[in-house]
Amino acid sequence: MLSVLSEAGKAMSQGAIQKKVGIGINRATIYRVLNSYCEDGILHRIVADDGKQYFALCMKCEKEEQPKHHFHFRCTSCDTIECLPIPVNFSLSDHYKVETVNCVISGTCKDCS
């Protein structure tokens, strides 16, 4: 599954890994790998405005050139989903302690504009 991600370099599926991993693994082992992955770090979830939930590996995480939080863009045409190296900031009261944030822009990539 990780050298499906990195190959793609993109974003994926659930499904979409499925189908290009081609073998006989069934949907819930699929989810129960790629939720493990991401709790080790390995890749981040991006749960898009559509509803499905994406996976993407955390290469530019890692060497902390993408920043912790950050949003991703959803191609409506071509339903690529790329993160954006853009930091989102924010502030909440003292009173919320934020460990996760999703944001996703929706519209069409330059590829397909």
Given for the second form:
There are 2 protein chains.
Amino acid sequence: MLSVLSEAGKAMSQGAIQKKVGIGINRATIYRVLNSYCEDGILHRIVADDGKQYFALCMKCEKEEQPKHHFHFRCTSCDTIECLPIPVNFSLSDHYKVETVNCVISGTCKDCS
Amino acid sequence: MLSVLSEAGKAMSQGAIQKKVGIGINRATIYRVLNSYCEDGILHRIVADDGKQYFALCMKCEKEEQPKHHFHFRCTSCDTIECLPIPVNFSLSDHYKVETVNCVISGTCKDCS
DNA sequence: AATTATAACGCAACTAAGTTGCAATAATAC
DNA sequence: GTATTATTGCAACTTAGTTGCGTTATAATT
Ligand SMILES: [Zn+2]
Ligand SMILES: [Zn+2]
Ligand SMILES: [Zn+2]
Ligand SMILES: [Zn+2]
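Take the protein just shown as the form predicted alone and give its structure as the form predicted in complex with a further copy of the same chain.
Below: every chain and molecule of the assembly, starting with the one above.
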């Protein structure tokens, strides 16, 4: 599963992962594994504006490290989500406690337009 | 429904709206009206990282105009979403066609922490 | 006013994503 | 080999949102 995500180089939904992995693996199992990887910090979860969850590898190699919080681009044409190397910047009053950041730009990606 | 959203001053889900409006109005009707208002630019839709849709009034009064694309804060404690007056800034290659922007910061809001 | 057309609504059924309980299987430890 | 523990598959369930269709309400015409 991780190799599938690595090859794709993009964020994938459970359904897309299952298609790539092939038959013989259960939906529930995939979700359990994905959730487990997210807890362990191996994957991160993006909730797109289609309401679905997408999963992507957390890049940690020094060269192309993704900023902690980065934008994502969802192409409504080819139905993929890519992690953009664009950091999300904002400042909030100290009275807010930030836990997660989920930023998705949707439209048509560079390959599809 | 608009007055409910106006009073709340926050983004609300279909469920929350229905509770406030009270009984005697159908789920499907609420969704139809909300979707219609979104098409007309009266409301905007936020998809939070809980996968649910929230609806908020589009502020157009000159004083406290919301930037077109602004951040949202979802408090996981009081389960509300507020429009933050913080613009979302990013720059993308011209080959991308941006259609929608959906940015949600989650955590504990100023009232709950 | 009666009739017709049009729009809004309620209801139920449906879809899709994600989760959970439980039994069966596989892996690990003793 | 046997006991313990972790993974998996299956089915059922939950929740959000949509859709088809018949019914009611509203508006327009005669
Ligand atoms: Zn594309
Ligand atoms: Zn990412
Ligand atoms: Zn709060
Ligand atoms: Zn907003």
